[in-house]
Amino acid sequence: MNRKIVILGTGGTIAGTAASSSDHTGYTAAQVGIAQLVGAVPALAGGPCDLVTEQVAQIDSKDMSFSVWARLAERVSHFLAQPEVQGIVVTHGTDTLEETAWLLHALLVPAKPVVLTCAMRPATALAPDGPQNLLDAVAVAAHPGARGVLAVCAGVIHGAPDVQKVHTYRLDAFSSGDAGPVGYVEEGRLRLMRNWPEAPVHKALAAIKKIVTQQDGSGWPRVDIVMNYAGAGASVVQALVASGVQGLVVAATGNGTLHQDLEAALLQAQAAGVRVVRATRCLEGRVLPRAGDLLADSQGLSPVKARVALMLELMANGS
């Protein structure tokens, strides 16, 4: 039985396209399909596995939707399923990129490597970066005991637990803050610094099902959140409840803290039923919890991982 490697596009700008190829910042995103995008890298056919490619969606990240969340998962999920399966690679547009990756990292806990890649460059750009990215995508999933989710940009292996991106333009965009990466690729080699991610404690299994048979969006808990700053008040958590939220994550200063009008409104949200989390706006460090705190802390997670996390709580607890 030959190893798969299985390739599966959801668009993002390394499928973009631009009128010049000195334009990096001006291009369409999601123009180029996989088949395509895996065609023009002749070095990926030499690899130990067949490859096996899928158009999930065609999207510009910045517009990723419940919808395709629920696919992408579906179909992660299918070629997990096969024996034959080695590894996942999902080409992704990066504005979102974490938050696909906890998702998929949280919901399907997967003993296999799933590995997203991406681009800062479009396709057409006069030296992209997509084809490296996906060539070293490819290697890491290949690689044998590789396991979790996991991203890999400009030769750096994140975990999905970690992974953030903290740079508008430069190449080597994402970072794992102080957890640092999970290694990197040279030359096509891993050189591994530490654990592959480990599998989040939570219920977040329990959902699956119901996003899975779900793929119009539908059933997904509403969780926004909201930014404590210099000033911040009650209204913004006042208008969101009245609107129906039902989960809250609040990007906190510093280690969890917040402005005591807006720590009311929380608390107040919380009395009314509306699950409460805080995460910290710092890119690195996490809220570290005491005794007497009235208000959940993320357990490490960033604001956005914090709210997917919520979300697939929420879901397998009915909510």
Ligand code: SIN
Given for the second form:
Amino acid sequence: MNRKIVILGTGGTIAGTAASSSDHTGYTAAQVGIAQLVGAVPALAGGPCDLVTEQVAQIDSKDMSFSVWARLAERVSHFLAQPEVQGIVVTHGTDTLEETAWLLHALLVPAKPVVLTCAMRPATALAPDGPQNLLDAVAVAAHPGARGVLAVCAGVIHGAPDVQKVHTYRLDAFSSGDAGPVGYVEEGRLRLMRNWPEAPVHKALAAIKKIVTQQDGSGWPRVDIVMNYAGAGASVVQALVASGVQGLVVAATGNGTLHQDLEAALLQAQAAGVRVVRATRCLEGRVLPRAGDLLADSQGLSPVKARVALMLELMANGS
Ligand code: SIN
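Starting from the form predicted on its own, produce the coordinates for the form predicted in complex with the ligand.
Then the entire complex follows, led off by the chain already shown.
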């Protein structure tokens, strides 16, 4: 039985095309199919594993939806269960890559590697970064003992809990912040800096999976993100509560601080049954909890990942 690496395409700049090879911003994402992207990297052929491709979606990841997440989670889960599958690579847009990575990590807790990769330049660029990223991602997916959801970009391996897009244009657009990267891919070989990422284990994972994989996305609880800033007030929170939001993540300032008016509105929302979680809008560090805190902290997750975590928690609690 030959070992397999499955490459799932979802779109993004890695599959983008522009009218001119020097145009790195005026392109259309999600144009080139996954089989063509893989075929354009001859070095991928002749590796230790057979490659299987499947187009799961073809979108600009800014438009990521619950139904695409549902389809992707179902396909990743399907292939992970096949004994001959060594690992999975997912091509994805950079813009919401960290959210998808965290969702798959927390939902599937994979014992095999699931490697998200991407590009900052379209496939038609004079020097596209996608082909090398794809080659590196396959090297990670083929690595014995690799596990968990990872992101590979510009030769750096990030873990799903830490990865964050931090640059709008640079090829090395991601950071793992304080945690640092899991490792690097150098000439097809891995130089590992720390352990593979651990996933939190939800009590009601089977129930959550059932909701997530409903293709119409109807079972997802509504969780929105609000931000603290100079002059922040109560009105956005009040409007969200009035519209039926079930959870709120606040991107607080610094170590979880909130304008008193926003804080009062969040406490009122919480008293009315809305789950509220405090993350920080700082790129690095985490909200350090203190005894007696009235609002829960995000346990080190960024606001967008805390939102995904809260949605899964609300699903587990049957909301
Ligand atoms: C996207 O996120 O799909 C477009 C941007 C990118 O991939 O860099």
